[in-house]
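Only one chain comes next, encoded as C-alpha coordinates, the form predicted alone.
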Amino acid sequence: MELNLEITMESGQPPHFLWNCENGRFWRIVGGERRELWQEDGKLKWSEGFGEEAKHLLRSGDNLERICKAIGTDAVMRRAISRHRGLRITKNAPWETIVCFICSINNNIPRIRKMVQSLMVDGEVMPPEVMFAADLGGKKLGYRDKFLKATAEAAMSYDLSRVGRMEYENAKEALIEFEGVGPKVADCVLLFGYGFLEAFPVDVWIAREMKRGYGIEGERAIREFAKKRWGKFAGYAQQYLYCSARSR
(Lines of atoms letter the chains of each structure in order from A and count residues from 1; the text may use other names and numbers.)
(Lines give C-alpha, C1' and ligand atoms only; values in the text may rest on other atoms or scores of the structure.)
Protein backbone atom coordinates (compact mmCIF):
# COMPACT_ATOMS: atom_id res chain seq x y z
CA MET A 1 0.00 0.00 0.00
CA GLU A 2 1.49 3.31 -1.08
CA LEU A 3 1.32 5.59 1.96
CA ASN A 4 2.89 8.55 3.70
CA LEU A 5 1.35 8.09 7.13
CA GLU A 6 2.41 11.45 8.56
CA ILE A 7 1.01 13.45 5.65
CA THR A 8 -2.21 11.43 5.68
CA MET A 9 -2.84 11.68 9.42
CA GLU A 10 -2.05 15.41 9.55
CA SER A 11 -3.89 16.62 6.46
CA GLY A 12 -7.05 18.12 7.94
CA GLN A 13 -8.95 14.82 7.81
CA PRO A 14 -10.64 13.45 10.96
CA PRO A 15 -7.49 11.66 12.23
CA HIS A 16 -5.86 15.10 12.50
CA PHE A 17 -8.40 15.90 15.21
CA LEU A 18 -9.02 12.47 16.74
CA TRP A 19 -5.58 10.89 16.90
CA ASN A 20 -2.47 11.86 18.86
CA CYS A 21 1.19 11.62 17.85
CA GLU A 22 4.19 10.76 20.01
CA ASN A 23 7.69 9.99 18.69
CA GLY A 24 6.41 9.36 15.19
CA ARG A 25 3.63 7.02 16.34
CA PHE A 26 -0.03 7.90 15.97
CA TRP A 27 -2.37 6.61 18.66
CA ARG A 28 -5.86 6.81 20.11
CA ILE A 29 -7.91 4.80 22.58
CA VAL A 30 -10.30 2.37 20.89
CA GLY A 31 -12.57 0.20 23.01
CA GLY A 32 -10.57 1.07 26.09
CA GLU A 33 -7.26 -0.01 24.52
CA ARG A 34 -4.47 2.07 23.04
CA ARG A 35 -4.08 1.50 19.31
CA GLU A 36 -0.98 2.66 17.46
CA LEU A 37 0.04 3.23 13.84
CA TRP A 38 3.54 3.98 12.56
CA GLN A 39 5.86 3.42 9.61
CA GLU A 40 9.24 1.71 9.53
CA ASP A 41 11.25 1.80 6.31
CA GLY A 42 8.11 2.83 4.48
CA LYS A 43 6.06 -0.09 5.78
CA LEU A 44 2.90 0.45 7.81
CA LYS A 45 2.97 -1.05 11.31
CA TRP A 46 0.19 -1.33 13.87
CA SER A 47 -0.40 -2.49 17.39
CA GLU A 48 -1.47 -6.10 17.84
CA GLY A 49 -5.02 -6.80 16.81
CA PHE A 50 -5.50 -3.50 14.97
CA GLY A 51 -4.57 -4.59 11.44
CA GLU A 52 -8.02 -4.76 9.86
CA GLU A 53 -9.12 -1.48 11.44
CA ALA A 54 -5.91 0.18 10.25
CA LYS A 55 -6.46 -0.99 6.69
CA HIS A 56 -10.05 0.24 6.84
CA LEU A 57 -8.98 3.64 8.18
CA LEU A 58 -6.38 4.06 5.44
CA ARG A 59 -8.56 2.67 2.62
CA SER A 60 -6.05 -0.01 1.72
CA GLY A 61 -8.20 -1.04 -1.24
CA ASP A 62 -7.62 2.28 -3.02
CA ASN A 63 -5.03 1.93 -5.77
CA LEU A 64 -3.27 5.23 -5.14
CA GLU A 65 -1.04 4.96 -8.19
CA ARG A 66 -4.03 4.51 -10.47
CA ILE A 67 -5.98 7.29 -8.76
CA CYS A 68 -3.10 9.77 -9.01
CA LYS A 69 -2.65 8.89 -12.67
CA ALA A 70 -6.36 9.50 -13.28
CA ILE A 71 -6.43 12.92 -11.60
CA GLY A 72 -2.92 14.07 -12.53
CA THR A 73 -3.86 15.38 -15.96
CA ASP A 74 -2.44 18.90 -15.60
CA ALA A 75 0.64 20.59 -14.17
CA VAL A 76 -1.14 22.01 -11.11
CA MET A 77 -2.35 18.61 -9.96
CA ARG A 78 0.87 16.82 -10.83
CA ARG A 79 2.82 19.27 -8.65
CA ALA A 80 0.35 18.77 -5.80
CA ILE A 81 0.68 15.00 -6.06
CA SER A 82 4.47 15.19 -6.21
CA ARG A 83 4.66 17.35 -3.07
CA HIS A 84 2.35 15.08 -1.09
CA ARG A 85 3.03 11.65 -2.49
CA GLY A 86 1.50 8.93 -0.36
CA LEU A 87 -1.43 11.05 0.85
CA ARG A 88 -4.51 8.88 1.18
CA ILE A 89 -8.16 9.61 1.93
CA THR A 90 -9.17 8.08 5.27
CA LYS A 91 -12.43 6.31 6.20
CA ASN A 92 -13.86 7.29 9.58
CA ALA A 93 -17.02 6.68 11.57
CA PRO A 94 -19.83 8.94 10.26
CA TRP A 95 -20.85 10.39 13.64
CA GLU A 96 -17.34 11.40 14.68
CA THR A 97 -16.81 12.83 11.18
CA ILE A 98 -19.94 14.97 11.52
CA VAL A 99 -18.72 16.26 14.90
CA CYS A 100 -15.26 17.07 13.49
CA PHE A 101 -16.60 19.13 10.63
CA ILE A 102 -19.27 20.97 12.57
CA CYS A 103 -16.36 22.04 14.79
CA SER A 104 -14.47 23.09 11.64
CA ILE A 105 -16.98 25.81 10.69
CA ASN A 106 -15.10 29.13 10.43
CA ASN A 107 -12.22 27.64 12.36
CA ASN A 108 -8.55 26.66 12.11
CA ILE A 109 -6.96 23.25 12.63
CA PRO A 110 -5.47 23.78 16.12
CA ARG A 111 -8.81 25.04 17.46
CA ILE A 112 -10.79 22.33 15.68
CA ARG A 113 -8.57 19.71 17.25
CA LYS A 114 -8.93 21.25 20.70
CA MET A 115 -12.72 21.32 20.36
CA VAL A 116 -12.97 17.76 19.10
CA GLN A 117 -10.68 16.48 21.84
CA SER A 118 -12.90 18.17 24.42
CA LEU A 119 -15.86 16.19 23.07
CA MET A 120 -14.14 12.81 23.53
CA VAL A 121 -14.58 10.49 26.50
CA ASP A 122 -12.18 7.56 26.98
CA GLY A 123 -10.81 8.14 23.49
CA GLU A 124 -14.17 8.16 21.71
CA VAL A 125 -16.36 11.02 20.52
CA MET A 126 -19.45 11.27 22.74
CA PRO A 127 -22.31 9.35 21.09
CA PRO A 128 -25.36 11.46 20.15
CA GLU A 129 -27.38 10.68 23.29
CA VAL A 130 -24.46 11.54 25.58
CA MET A 131 -23.63 14.73 23.70
CA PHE A 132 -27.25 15.86 23.73
CA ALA A 133 -27.46 15.41 27.51
CA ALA A 134 -24.01 16.87 28.24
CA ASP A 135 -23.27 20.42 29.39
CA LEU A 136 -21.11 21.77 26.56
CA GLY A 137 -21.00 25.29 27.94
CA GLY A 138 -17.45 25.10 29.26
CA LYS A 139 -15.90 23.66 26.11
CA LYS A 140 -15.57 26.98 24.27
CA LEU A 141 -17.39 25.81 21.17
CA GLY A 142 -19.08 29.12 20.43
CA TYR A 143 -22.18 28.91 18.27
CA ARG A 144 -21.14 25.39 17.25
CA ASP A 145 -22.53 24.31 20.64
CA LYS A 146 -26.13 24.66 19.47
CA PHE A 147 -25.37 22.98 16.14
CA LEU A 148 -23.86 19.98 17.91
CA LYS A 149 -26.76 19.74 20.35
CA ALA A 150 -29.36 19.92 17.59
CA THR A 151 -27.53 17.45 15.38
CA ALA A 152 -27.02 15.05 18.30
CA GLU A 153 -30.74 15.18 19.07
CA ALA A 154 -31.63 14.48 15.44
CA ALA A 155 -29.07 11.67 15.17
CA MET A 156 -30.59 9.90 18.17
CA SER A 157 -33.60 8.96 16.06
CA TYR A 158 -31.89 8.73 12.65
CA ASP A 159 -30.02 5.74 11.28
CA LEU A 160 -26.84 7.37 9.97
CA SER A 161 -25.92 4.21 8.08
CA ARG A 162 -28.79 5.00 5.69
CA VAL A 163 -26.81 7.85 4.19
CA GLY A 164 -24.11 5.50 2.97
CA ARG A 165 -26.66 3.52 0.96
CA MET A 166 -27.93 6.57 -0.94
CA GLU A 167 -26.72 8.07 -4.19
CA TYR A 168 -24.33 10.97 -3.69
CA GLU A 169 -26.77 13.83 -4.32
CA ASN A 170 -29.48 12.29 -2.13
CA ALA A 171 -26.95 11.60 0.62
CA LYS A 172 -25.85 15.21 0.54
CA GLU A 173 -29.43 16.45 0.79
CA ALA A 174 -30.03 14.13 3.75
CA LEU A 175 -27.02 15.46 5.65
CA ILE A 176 -27.89 19.10 5.00
CA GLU A 177 -31.10 18.50 6.95
CA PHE A 178 -28.97 18.38 10.11
CA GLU A 179 -28.52 21.79 11.77
CA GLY A 180 -25.05 23.20 11.16
CA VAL A 181 -24.39 20.94 8.18
CA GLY A 182 -24.07 23.04 5.04
CA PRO A 183 -22.74 21.97 1.61
CA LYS A 184 -19.06 22.07 2.65
CA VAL A 185 -19.54 20.13 5.89
CA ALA A 186 -21.81 17.64 4.11
CA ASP A 187 -19.18 16.99 1.45
CA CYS A 188 -16.50 16.50 4.11
CA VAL A 189 -18.71 13.98 5.90
CA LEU A 190 -19.54 12.18 2.67
CA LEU A 191 -15.87 12.01 1.67
CA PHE A 192 -14.25 11.09 4.98
CA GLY A 193 -17.12 9.39 6.78
CA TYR A 194 -18.95 7.52 4.02
CA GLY A 195 -16.33 7.11 1.32
CA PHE A 196 -18.01 9.09 -1.48
CA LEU A 197 -14.84 9.85 -3.43
CA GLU A 198 -16.75 12.07 -5.85
CA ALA A 199 -17.38 14.60 -3.05
CA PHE A 200 -15.41 17.83 -3.44
CA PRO A 201 -15.59 20.03 -0.32
CA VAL A 202 -15.12 23.71 -1.11
CA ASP A 203 -13.70 25.85 1.69
CA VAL A 204 -11.62 29.03 1.63
CA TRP A 205 -8.39 27.08 0.97
CA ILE A 206 -9.86 25.27 -2.04
CA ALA A 207 -11.51 28.44 -3.36
CA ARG A 208 -8.13 30.21 -3.34
CA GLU A 209 -6.33 27.25 -4.88
CA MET A 210 -8.86 26.83 -7.66
CA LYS A 211 -8.62 30.52 -8.53
CA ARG A 212 -4.83 30.48 -8.41
CA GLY A 213 -4.34 27.24 -10.32
CA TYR A 214 -7.30 27.08 -12.67
CA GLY A 215 -8.79 30.57 -12.80
CA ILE A 216 -12.12 29.20 -11.51
CA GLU A 217 -14.18 31.26 -9.04
CA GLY A 218 -17.50 30.67 -7.30
CA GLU A 219 -18.60 27.54 -5.48
CA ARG A 220 -20.92 26.29 -8.20
CA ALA A 221 -18.35 26.79 -10.96
CA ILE A 222 -15.69 25.06 -8.84
CA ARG A 223 -17.93 22.05 -8.22
CA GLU A 224 -18.85 21.75 -11.88
CA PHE A 225 -15.20 21.97 -12.90
CA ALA A 226 -14.19 19.33 -10.34
CA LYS A 227 -16.94 16.97 -11.43
CA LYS A 228 -15.97 17.26 -15.07
CA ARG A 229 -12.19 17.20 -14.55
CA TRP A 230 -11.79 14.59 -11.79
CA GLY A 231 -15.14 12.78 -11.64
CA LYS A 232 -15.24 9.79 -9.31
CA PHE A 233 -11.87 10.73 -7.76
CA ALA A 234 -12.64 14.41 -7.16
CA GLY A 235 -12.23 13.90 -3.39
CA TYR A 236 -8.63 12.83 -3.84
CA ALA A 237 -7.98 15.82 -6.10
CA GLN A 238 -9.46 18.10 -3.44
CA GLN A 239 -7.24 16.69 -0.71
CA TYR A 240 -4.05 17.12 -2.74
CA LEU A 241 -5.03 20.70 -3.61
CA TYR A 242 -5.97 21.44 0.02
CA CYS A 243 -2.61 20.22 1.31
CA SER A 244 -0.77 22.21 -1.35
CA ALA A 245 -2.64 25.36 -0.37
CA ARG A 246 -1.88 24.84 3.33
CA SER A 247 1.79 24.06 2.69
CA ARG A 248 2.24 27.46 1.03
Contents of the next structure:
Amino acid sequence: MELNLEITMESGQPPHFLWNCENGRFWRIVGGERRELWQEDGKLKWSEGFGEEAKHLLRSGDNLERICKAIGTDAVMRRAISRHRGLRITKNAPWETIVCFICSINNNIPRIRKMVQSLMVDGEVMPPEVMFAADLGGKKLGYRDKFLKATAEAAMSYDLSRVGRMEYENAKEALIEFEGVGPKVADCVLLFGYGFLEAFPVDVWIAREMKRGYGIEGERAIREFAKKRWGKFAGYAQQYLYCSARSR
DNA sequence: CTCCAGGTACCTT
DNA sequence: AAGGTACATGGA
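Same protein, different form: I have the form predicted alone, so give me the form predicted in complex with the DNA.
And the full complex, kicking off with our chain again.
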Protein backbone atom coordinates (compact mmCIF):
# COMPACT_ATOMS: atom_id res chain seq x y z
CA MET A 1 0.00 0.00 0.00
CA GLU A 2 1.45 3.33 -1.08
CA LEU A 3 1.42 5.56 1.99
CA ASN A 4 2.96 8.57 3.65
CA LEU A 5 1.58 8.16 7.15
CA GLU A 6 2.74 11.51 8.50
CA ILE A 7 1.20 13.53 5.68
CA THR A 8 -1.98 11.49 5.84
CA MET A 9 -2.46 11.76 9.59
CA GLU A 10 -1.63 15.47 9.68
CA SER A 11 -3.50 16.76 6.66
CA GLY A 12 -6.52 18.25 8.36
CA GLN A 13 -8.49 15.02 8.24
CA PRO A 14 -10.15 13.68 11.41
CA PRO A 15 -7.02 11.80 12.58
CA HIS A 16 -5.32 15.18 12.85
CA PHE A 17 -7.81 16.04 15.58
CA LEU A 18 -8.38 12.61 17.13
CA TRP A 19 -4.92 11.05 17.18
CA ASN A 20 -1.72 11.99 18.95
CA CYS A 21 1.82 11.95 17.64
CA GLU A 22 4.89 11.15 19.72
CA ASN A 23 8.37 10.54 18.31
CA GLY A 24 7.14 9.44 14.95
CA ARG A 25 4.35 7.22 16.19
CA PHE A 26 0.64 7.97 16.09
CA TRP A 27 -1.59 6.70 18.86
CA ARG A 28 -5.00 6.95 20.44
CA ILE A 29 -6.97 5.04 23.04
CA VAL A 30 -10.08 3.17 21.93
CA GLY A 31 -12.08 1.02 24.31
CA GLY A 32 -9.33 1.36 26.88
CA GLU A 33 -6.76 -0.04 24.45
CA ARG A 34 -3.86 1.91 23.05
CA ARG A 35 -3.63 1.72 19.28
CA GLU A 36 -0.39 2.70 17.62
CA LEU A 37 0.57 3.32 14.01
CA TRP A 38 3.97 4.01 12.51
CA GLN A 39 6.08 3.38 9.44
CA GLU A 40 9.38 1.57 9.10
CA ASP A 41 11.13 1.73 5.73
CA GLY A 42 7.86 2.90 4.25
CA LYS A 43 6.03 -0.12 5.55
CA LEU A 44 3.01 0.39 7.80
CA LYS A 45 3.27 -1.05 11.31
CA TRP A 46 0.61 -1.29 13.98
CA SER A 47 0.19 -2.31 17.58
CA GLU A 48 -0.93 -5.86 18.30
CA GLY A 49 -4.42 -6.71 17.11
CA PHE A 50 -4.98 -3.44 15.33
CA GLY A 51 -4.19 -4.52 11.79
CA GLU A 52 -7.68 -4.66 10.33
CA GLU A 53 -8.73 -1.35 11.86
CA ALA A 54 -5.54 0.28 10.67
CA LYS A 55 -6.14 -0.85 7.11
CA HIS A 56 -9.72 0.32 7.33
CA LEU A 57 -8.67 3.74 8.65
CA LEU A 58 -6.20 4.17 5.81
CA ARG A 59 -8.53 2.78 3.16
CA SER A 60 -5.99 0.17 2.12
CA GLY A 61 -8.37 -0.94 -0.60
CA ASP A 62 -7.87 2.30 -2.51
CA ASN A 63 -5.38 1.84 -5.30
CA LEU A 64 -3.59 5.14 -4.88
CA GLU A 65 -1.51 4.81 -8.01
CA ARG A 66 -4.59 4.22 -10.10
CA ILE A 67 -6.52 7.04 -8.44
CA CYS A 68 -3.69 9.53 -8.90
CA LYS A 69 -3.38 8.52 -12.51
CA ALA A 70 -7.12 9.07 -12.96
CA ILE A 71 -7.15 12.54 -11.40
CA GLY A 72 -3.72 13.67 -12.57
CA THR A 73 -4.94 14.93 -15.91
CA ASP A 74 -3.44 18.41 -15.73
CA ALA A 75 -0.23 20.06 -14.56
CA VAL A 76 -1.77 21.65 -11.46
CA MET A 77 -3.04 18.35 -10.12
CA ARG A 78 0.07 16.40 -11.09
CA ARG A 79 2.21 18.87 -9.20
CA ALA A 80 -0.07 18.68 -6.16
CA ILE A 81 0.21 14.90 -6.23
CA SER A 82 3.97 14.86 -6.66
CA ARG A 83 4.40 17.17 -3.69
CA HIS A 84 2.32 14.94 -1.41
CA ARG A 85 3.17 11.42 -2.43
CA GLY A 86 1.39 8.84 -0.34
CA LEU A 87 -1.37 11.10 0.93
CA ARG A 88 -4.49 9.01 1.42
CA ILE A 89 -8.09 9.75 2.34
CA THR A 90 -8.93 8.27 5.74
CA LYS A 91 -12.13 6.56 6.87
CA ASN A 92 -13.39 7.64 10.26
CA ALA A 93 -16.44 7.07 12.44
CA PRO A 94 -19.39 9.20 11.24
CA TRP A 95 -20.23 10.72 14.62
CA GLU A 96 -16.62 11.64 15.37
CA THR A 97 -16.34 13.14 11.90
CA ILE A 98 -19.47 15.21 12.37
CA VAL A 99 -18.14 16.60 15.64
CA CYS A 100 -14.74 17.36 14.12
CA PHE A 101 -16.19 19.37 11.28
CA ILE A 102 -18.78 21.25 13.28
CA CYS A 103 -15.79 22.35 15.33
CA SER A 104 -14.00 23.29 12.11
CA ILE A 105 -16.50 26.04 11.24
CA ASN A 106 -14.65 29.31 10.66
CA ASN A 107 -11.75 27.93 12.67
CA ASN A 108 -8.11 26.94 12.31
CA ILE A 109 -6.56 23.51 12.68
CA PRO A 110 -4.72 23.92 16.00
CA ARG A 111 -7.83 25.24 17.67
CA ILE A 112 -10.10 22.65 16.05
CA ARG A 113 -7.84 20.04 17.56
CA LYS A 114 -8.07 21.62 21.00
CA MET A 115 -11.85 21.74 20.79
CA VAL A 116 -12.22 18.14 19.63
CA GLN A 117 -9.81 16.96 22.32
CA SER A 118 -11.91 18.76 24.91
CA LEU A 119 -14.92 16.82 23.68
CA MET A 120 -13.22 13.44 24.14
CA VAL A 121 -13.55 11.19 27.17
CA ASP A 122 -11.26 8.20 27.67
CA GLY A 123 -9.83 8.75 24.21
CA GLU A 124 -13.11 8.87 22.33
CA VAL A 125 -15.47 11.62 21.27
CA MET A 126 -18.42 11.78 23.64
CA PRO A 127 -21.35 9.87 22.12
CA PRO A 128 -24.49 11.92 21.34
CA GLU A 129 -26.29 11.14 24.63
CA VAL A 130 -23.28 12.16 26.67
CA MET A 131 -22.61 15.28 24.64
CA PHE A 132 -26.23 16.38 24.85
CA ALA A 133 -26.18 16.03 28.63
CA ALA A 134 -22.71 17.48 29.07
CA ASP A 135 -21.88 20.98 30.21
CA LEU A 136 -20.02 22.43 27.25
CA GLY A 137 -19.61 25.83 28.87
CA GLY A 138 -15.99 26.64 29.57
CA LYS A 139 -14.77 24.62 26.62
CA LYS A 140 -14.34 27.74 24.53
CA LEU A 141 -16.31 26.35 21.62
CA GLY A 142 -17.70 29.73 20.61
CA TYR A 143 -21.02 29.57 18.83
CA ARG A 144 -20.34 25.95 17.87
CA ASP A 145 -21.58 24.66 21.23
CA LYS A 146 -25.20 25.17 20.29
CA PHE A 147 -24.66 23.37 16.98
CA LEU A 148 -23.08 20.45 18.84
CA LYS A 149 -25.88 20.30 21.38
CA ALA A 150 -28.60 20.40 18.77
CA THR A 151 -26.92 17.87 16.53
CA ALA A 152 -26.15 15.58 19.46
CA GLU A 153 -29.81 15.65 20.47
CA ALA A 154 -30.95 14.91 16.93
CA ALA A 155 -28.40 12.14 16.55
CA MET A 156 -29.75 10.36 19.63
CA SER A 157 -32.84 9.35 17.68
CA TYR A 158 -31.23 9.00 14.29
CA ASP A 159 -29.41 5.99 12.89
CA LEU A 160 -26.36 7.59 11.31
CA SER A 161 -25.53 4.41 9.43
CA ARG A 162 -28.56 5.10 7.21
CA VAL A 163 -26.70 7.93 5.55
CA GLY A 164 -24.02 5.55 4.38
CA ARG A 165 -26.56 3.56 2.39
CA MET A 166 -27.90 6.55 0.46
CA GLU A 167 -26.85 8.02 -2.84
CA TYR A 168 -24.40 10.89 -2.49
CA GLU A 169 -26.90 13.71 -3.14
CA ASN A 170 -29.49 12.27 -0.75
CA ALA A 171 -26.90 11.60 1.91
CA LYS A 172 -25.78 15.21 1.70
CA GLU A 173 -29.32 16.51 2.05
CA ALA A 174 -29.83 14.26 5.05
CA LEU A 175 -26.72 15.56 6.80
CA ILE A 176 -27.59 19.19 6.13
CA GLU A 177 -30.72 18.66 8.24
CA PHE A 178 -28.48 18.70 11.31
CA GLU A 179 -27.91 22.14 12.81
CA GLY A 180 -24.43 23.39 12.09
CA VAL A 181 -24.02 21.09 9.11
CA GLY A 182 -23.99 23.03 5.87
CA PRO A 183 -22.74 22.07 2.41
CA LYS A 184 -19.06 22.17 3.31
CA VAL A 185 -19.26 20.29 6.61
CA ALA A 186 -21.58 17.77 4.98
CA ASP A 187 -19.06 17.10 2.22
CA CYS A 188 -16.28 16.61 4.77
CA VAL A 189 -18.42 14.16 6.71
CA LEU A 190 -19.38 12.31 3.54
CA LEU A 191 -15.76 12.09 2.42
CA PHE A 192 -13.97 11.31 5.69
CA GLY A 193 -16.80 9.73 7.68
CA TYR A 194 -18.70 7.74 5.09
CA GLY A 195 -16.22 7.22 2.29
CA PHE A 196 -18.00 9.06 -0.50
CA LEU A 197 -14.96 9.73 -2.66
CA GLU A 198 -16.97 11.95 -5.01
CA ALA A 199 -17.51 14.54 -2.24
CA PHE A 200 -15.56 17.75 -2.86
CA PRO A 201 -15.57 20.03 0.21
CA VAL A 202 -15.03 23.67 -0.73
CA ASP A 203 -13.43 25.73 2.02
CA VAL A 204 -11.44 28.97 1.82
CA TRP A 205 -8.22 27.12 0.94
CA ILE A 206 -9.83 25.17 -1.88
CA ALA A 207 -11.58 28.26 -3.21
CA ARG A 208 -8.24 30.06 -3.27
CA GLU A 209 -6.42 27.18 -4.91
CA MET A 210 -9.10 26.65 -7.54
CA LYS A 211 -8.87 30.28 -8.54
CA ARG A 212 -5.11 30.25 -8.60
CA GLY A 213 -4.75 26.96 -10.44
CA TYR A 214 -7.78 26.87 -12.70
CA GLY A 215 -9.19 30.39 -12.70
CA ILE A 216 -12.49 29.13 -11.31
CA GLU A 217 -14.42 31.20 -8.78
CA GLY A 218 -17.62 30.69 -6.85
CA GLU A 219 -18.72 27.60 -4.94
CA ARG A 220 -21.20 26.54 -7.57
CA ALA A 221 -18.74 26.74 -10.45
CA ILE A 222 -16.02 25.07 -8.43
CA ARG A 223 -18.17 22.06 -7.58
CA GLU A 224 -19.31 21.71 -11.17
CA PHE A 225 -15.75 21.84 -12.44
CA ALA A 226 -14.58 19.31 -9.84
CA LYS A 227 -17.38 16.89 -10.62
CA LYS A 228 -16.72 17.09 -14.33
CA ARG A 229 -12.95 16.80 -14.10
CA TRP A 230 -12.43 14.38 -11.22
CA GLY A 231 -15.81 12.66 -10.89
CA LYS A 232 -15.84 9.75 -8.46
CA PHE A 233 -12.37 10.60 -7.14
CA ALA A 234 -13.00 14.32 -6.56
CA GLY A 235 -12.41 13.81 -2.85
CA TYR A 236 -8.84 12.75 -3.45
CA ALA A 237 -8.30 15.66 -5.81
CA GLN A 238 -9.64 17.99 -3.15
CA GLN A 239 -7.28 16.67 -0.49
CA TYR A 240 -4.23 17.07 -2.72
CA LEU A 241 -5.28 20.63 -3.59
CA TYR A 242 -5.95 21.40 0.06
CA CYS A 243 -2.48 20.30 1.11
CA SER A 244 -0.95 22.22 -1.78
CA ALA A 245 -2.73 25.39 -0.79
CA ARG A 246 -1.63 25.02 2.81
CA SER A 247 2.00 24.36 1.98
CA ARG A 248 2.21 27.39 -0.27
C1' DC B 1 -6.24 47.92 16.11
C1' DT B 2 -7.56 44.57 11.90
C1' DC B 3 -7.49 40.19 9.53
C1' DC B 4 -8.07 35.31 9.29
C1' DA B 5 -9.42 30.42 10.24
C1' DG B 6 -11.40 23.22 6.52
C1' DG B 7 -18.81 28.07 7.49
C1' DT B 8 -23.57 28.24 8.92
C1' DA B 9 -27.97 30.39 9.67
C1' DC B 10 -30.78 33.76 8.27
C1' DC B 11 -32.00 37.44 5.60
C1' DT B 12 -32.67 40.24 1.22
C1' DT B 13 -32.35 40.78 -3.71
C1' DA C 1 -29.03 31.29 -7.36
C1' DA C 2 -26.45 34.75 -5.60
C1' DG C 3 -25.15 38.21 -2.24
C1' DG C 4 -24.99 40.31 2.36
C1' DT C 5 -24.19 39.91 7.84
C1' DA C 6 -23.75 38.23 12.67
C1' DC C 7 -21.64 34.93 15.04
C1' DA C 8 -17.08 33.21 19.39
C1' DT C 9 -12.39 32.66 19.85
C1' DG C 10 -7.42 33.18 19.62
C1' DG C 11 -3.23 33.90 16.99
C1' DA C 12 -0.60 36.82 13.64
